[in-house]
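We begin with a single chain expressed as structure tokens, specifically the form predicted on its own.
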Amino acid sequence: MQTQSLVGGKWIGADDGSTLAVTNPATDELVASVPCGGAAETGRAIDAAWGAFKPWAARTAADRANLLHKLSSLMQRDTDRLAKLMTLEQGKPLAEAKGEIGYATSFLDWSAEEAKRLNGEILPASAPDKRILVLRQPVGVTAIITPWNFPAAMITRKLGPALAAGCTVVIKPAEETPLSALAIGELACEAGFPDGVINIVTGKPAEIGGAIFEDPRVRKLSFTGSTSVGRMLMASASKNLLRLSLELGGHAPFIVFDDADLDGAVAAALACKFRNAGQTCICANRFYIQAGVYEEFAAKFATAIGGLRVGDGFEEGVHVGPLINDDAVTKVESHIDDARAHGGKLLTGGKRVKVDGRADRFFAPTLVGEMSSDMLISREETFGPVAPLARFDSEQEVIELANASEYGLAAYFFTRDGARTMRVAEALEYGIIGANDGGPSTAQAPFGGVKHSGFGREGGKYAMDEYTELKYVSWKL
């Protein structure tokens, strides 16, 4: 288990040497304690990413590719490795856990490739002795925040395409999921990334954070988080006039119109909701369901829910893992305890669940009937196993309740009716969209909201744009 920071190559601990515990949230347990590191380090990373910046850039697409499959290649023969590692430090099932390995290479795999098809153009020239040529360059040292919900593919989904496109990077993981990150910056040691090329800080997000406003070679910012922390560092950026990627907070909409498919919409609403314990950016959070199959959908889906096992990640056929940490746990029951004050039905959980020798942070995977506007979940991002219920009865008015929200990253719907599959995938205000699929995710899409979940877009051949700038040259015979 490496427990150091990386810059320029090498291991380094806090210069003060401090650390940050990482504990295990099913167990309070003590993992590893990390550096804590701060300003100093961090620019010492961009030193670093500097140095290595225009040598990485230099060389070509095809030798990038290599070290990305590499690195990918190694990620894979040591999934068991991370993944336990993962379950240790964020508590997801260690099945999902080899998921997100699986998930997080794929973005690895798949920038590489598009490192090979970063083009420039020839442009139809305004005079006989002139020619235009854009070129396509990276766009610098990049800096890279991650959340710990999917502390590796939040990581590869940013760092894939910005090494494929030439940049350098400098990593800052969350504080309760550093190993994962560490773990990555191990293996790309092993490909033979060059020192300097990939860097990664643990430690003070607002010391990192500064240090990295305030260097202005720091030419572009990607960034998964909250929306709240998406606006502070919006403003932050503005000094250096910082590129930015920000893809913050959702309050996914799940629609299911009375001609769906019953059984396949409970499928994908059990997958979309609960997976990492309802703690996914995308997960749905409102359910709209046509009154025609109201009582039926609900009846179906309390069922599935109570086949859900809660549990810690390491225990085989557990399906719910714990929350984060206590907070977590506290928003939750506020949500619920605010439903049910104004009107929610509690049809199955809505308790903690006592896991023997665990702590106390497991959570019933819960259904609430009778969703109405006036509750704070159907306004705010629960970030957790709930699951909320509410009627609707036309189409217009289903689409007017589902953009009703500051928030727009994805959303989805279940209907057979083709044209209505268009009219609402047209209508819904949202990056990404669900047409009768609650797991849309994959590396060659564009992934990434609109309003308050922020902008840009990270995947396939989308991705690209993000760390590259155009250049114009216009050419004089």
Ligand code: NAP
Second form
Amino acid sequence: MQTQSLVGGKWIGADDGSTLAVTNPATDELVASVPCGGAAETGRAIDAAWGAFKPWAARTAADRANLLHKLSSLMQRDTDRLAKLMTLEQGKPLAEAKGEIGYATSFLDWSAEEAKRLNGEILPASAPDKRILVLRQPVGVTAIITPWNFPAAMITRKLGPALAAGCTVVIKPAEETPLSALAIGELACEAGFPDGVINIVTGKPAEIGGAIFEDPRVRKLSFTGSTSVGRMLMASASKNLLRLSLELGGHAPFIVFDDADLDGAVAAALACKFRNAGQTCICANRFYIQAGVYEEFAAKFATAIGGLRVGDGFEEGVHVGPLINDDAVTKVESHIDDARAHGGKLLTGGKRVKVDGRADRFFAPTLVGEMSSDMLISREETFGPVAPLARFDSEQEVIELANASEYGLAAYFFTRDGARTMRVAEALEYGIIGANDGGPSTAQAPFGGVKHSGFGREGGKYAMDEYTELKYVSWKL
Ligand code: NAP
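Could you present the same protein in the form predicted together with the ligand, rather than the form predicted on its own shown above?
Now the full complex is given, and it begins with the chain already shown.
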């Protein structure tokens, strides 16, 4: 297990020797200690990334692609080890952790191929003796700040296109899950990335952020995390006018029309809501069910929820692991209490689950009926295994309800009507739409949000735009 920060190809501790404890959310046991670095360590990481930038950008696209593919294959080789590490520090079931490693590597492979297609253009000129060339160049030193809910994929989704474009990076992983990041760093060293291309600093968020924002050599911040922190970072990024990609919170509506395949909708709802114990940015937060199928959907969904097993992510057959920390459990409880105080009906779950010998951080998958718009759960991210249901009558009404959110990341709807599919997809004010699909994420698609869910896209050819600048040369012959 790698437990040091990576700066300029060297594994280092914090200058003052201080450390951060990484604990297993399922047991509260200490897993490891990592450096509690700050401004000085980040400054040196920026020095290293700056020093490595020009030679890295000057390499051929094929060279950069080969290294990205190599890192991907090393991660695939070590899937079991990386997945265990992830379950240890994050709590998600082992099978999900393995799935995340596959998802994480898909961004490295996709970006590796995109590196080879970073084409410029020659435009029709404004005069016969002129030519206009459009060059696409890397943005420069890029800071990457990531959350704990997808400890590997949230890094590679940024790392892949940044490196493919020719940028060098300074990564600050979440304090709950630094080990997955450091393990990726170690494999990057094994793959042969030059020193300084990838730097990883664990430690004090405000100090690390401060060093990033104060240093004019950093040209870009790619952040995934909460809207509140994203907003703060955006303000700080104004000092040096950093390029920004902000992948922030969500509050996804999940709409089921009368004509939907109900069993398909229930299966999608189950996966979409309870994966990662409901701690995903695109998970369904509020379910709108058309009146004609509300009771039937609620009954089928409750039955399906009853089949979910809660427990330690290392146990075979567990679907829902612990929540990340005590605050997360308290938030889930407060949302359920508030919903019940506003007339919500508890249909199943609603309480902590005791798991022998484990921390008090497991929560039963929960279904709440009769959600109304005065409930916290109808507008705030719950980030836990709670599904609230509301009924609606018309398509117009549900589109208004779905769009009445400050967020705009993902939205889902289920119908068999083709014309309605197009109408609703166009009307929903969200960056990602699942039409009869509860799992839309994939490496080739432009993942990202609108409104308070942020801006910028990750995935596919679109991600490359986030890490490149266009420059044109007006050439008089
Ligand atoms: P968070 O509290 O916003 O933290 C995200 C990252 O920001 C962590 O690495 C955190 O460091 C760091 N950070 C906090 N304050 C900082 C500062 N002043 N300067 C620099 N860095 C700072 O979010 P989280 O609780 O880890 O993750 C959950 C949130 O992420 C949810 O809102 C979820 O919806 C969102 N999310 C969005 C997407 C998407 O693609 N849109 C994907 C996944 C998650 P520490 O850990 O050290 O505090």
